[in-house]
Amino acid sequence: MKRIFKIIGMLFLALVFIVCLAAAYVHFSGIPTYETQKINLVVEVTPERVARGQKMATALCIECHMGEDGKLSGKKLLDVPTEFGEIYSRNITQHPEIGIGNWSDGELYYLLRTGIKKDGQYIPPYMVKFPNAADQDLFDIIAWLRSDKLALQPSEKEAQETKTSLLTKFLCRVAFKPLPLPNKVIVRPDTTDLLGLGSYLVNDIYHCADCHSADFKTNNEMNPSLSVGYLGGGNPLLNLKGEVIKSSNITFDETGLASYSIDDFKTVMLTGKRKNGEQLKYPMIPYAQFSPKELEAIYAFLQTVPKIKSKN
């Protein structure tokens, strides 16, 4: 009997050793790098493109990348759960060395689609990616990045290096992966198709499910509707004080948006004020850039999403 216990003990120690060895390998090898693909692309920068690109960037880029110098020079992301590490957004000004001034349009397009930088480094899901966005919308974002907007002019401020956690490094090997390039041109949805437009805005452009589903770790970047607890909220986010703020249920369950009329919905999205008069809590912010039609489309689509009863 003692011999059996001794063998079990030795097997357990061997297992612990293997796990520790694997953890050490993941930790020191870091996030995997990947081969890049050359994309021949030159985006025409027009006022119309820049305006459309800035509209999307206001919701998707500026909040995370705005530095203390008033430019998109990067900063510490205080609202990212600490389990993912100490995360810093990058300098995306037009500085030729510290920023993206020497990136080609094709390299920017490839990053926005796949999450792979021009040096092969993969950026985990704390940077939004656009695998299903229309080509023209990505061209608009690139045109905005190339524009003469003050926030994009070269900044000498070099962002601190992100300190990714062991969990993030592990997930980047088993769950968080680069996204594929589309094998065909993706076009914008027909604006007369209210549900199609709403689905596109919610899932493919503004990525509402990223925060409003159950957990970042179980989100599906390629097909957001397959995320656990899709749009049912409960994802533990952080406010600027480091306090946990769980995301809201935005399905039309009674614990979500069931009592919200279209006017109530427009008000909360545009001003940040709930129908009970309370102000939205950070990291949710108002989105004054949405047009009435876009909000109507989002509202119509959310009504079709399977209801989830919130446990928050």
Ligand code: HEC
Contents of the next structure:
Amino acid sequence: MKRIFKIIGMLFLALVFIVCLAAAYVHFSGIPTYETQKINLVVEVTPERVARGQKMATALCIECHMGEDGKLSGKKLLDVPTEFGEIYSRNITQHPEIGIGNWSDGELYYLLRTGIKKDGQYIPPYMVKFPNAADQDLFDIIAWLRSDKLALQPSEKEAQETKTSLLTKFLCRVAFKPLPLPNKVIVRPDTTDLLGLGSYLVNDIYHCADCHSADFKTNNEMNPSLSVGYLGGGNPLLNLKGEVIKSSNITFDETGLASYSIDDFKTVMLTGKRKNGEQLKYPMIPYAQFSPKELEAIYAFLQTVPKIKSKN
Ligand code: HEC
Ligand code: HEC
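What's the form predicted in complex with heme C like, now that we've got the form predicted on its own?
Shown next: the complete complex, the earlier chain at its head.
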């Protein structure tokens, strides 16, 4: 009998040893790097492009990259759950060394699509990617990055290095992977197709499901509608003080948006004020730049999403 226990004990120790070894390997080898693909692209910077790019970037890039100097010089992301590590965004001003002044348009496009930087490093899902966005929308964002906007002029401030956790490194081996380049040109949806436009804005551009599904760990970046608890809310997000703010259920169930009229919806999206007058908490930021048409499209689309019963 004693002998059996001894053997089990030894096997257990061996197992612990192997797990530690695997953890050490994942920890020290870090996030895998990938091959990059050269893309020949020159985006013409026009005032229309820059304006459209700025509109998207206001909701998609500025918040995460705005540094203390009023430029997009990068900062610590206080609202990324600490289980993923200590994450810093980078300097994306036009500074040629510290910023992205020497990135080509093709390199920027490749990163925005796949998550792979020009040196082959892969950015985990804490930065948005656009596998399904229209080419023209990505060109608009690139034109904005090249524009004469003050926030993008060269900043000397270098962002600190990100320290990813073992969990992030592990997930980057088993779940978080670069996204594929589309094999054809993607065009913007026809603006007369309200549902198509709504789906495009929610899933392919503004990433509502990233925050509004069950958890970052079970989101599907390629096809957001396959995320666990798609738009049913409950993802434990953090505000800037590190307090948990669960995202709301934005399906049209009673526990979600069922009682919101289109006007209530427009108000909450544009001003951040709920029907009962309550101000929505960070990280939900009002989308003041949305046009009435875009909000009508999003509203129409959300009504078609499978309802989820969940009060958060
Ligand atoms: C949720 C936060 C977040 C959002 C939103 C975000 N980024 Fe980032 N971005 C990051 C982080 C974090 C990194 C650095 C990752 C790393 O390498 O550690 C990064 C890195 C980058 C880089 C690479 C810079 C370099 O020198 O390595 C570029 C370019 C970039 N972001 C552009 C953008 C653009 C354009 C947008 C809007 C479409 C955007 N980001 C939106 C967090 C964000
Ligand atoms: C960065 C994460 C994040 C993103 C991206 C985001 N939301 Fe939210 N949203 C939240 C959080 C958190 C709340 C709850 C805030 C609170 O409880 O005060 C919220 C609340 C809401 C509400 C209020 C519902 C209620 O509780 O009455 C609506 C409507 C909403 N979001 C719609 C959207 C839409 C549409 C998009 C995409 C265009 C979106 N959100 C993108 C985090 C996010």
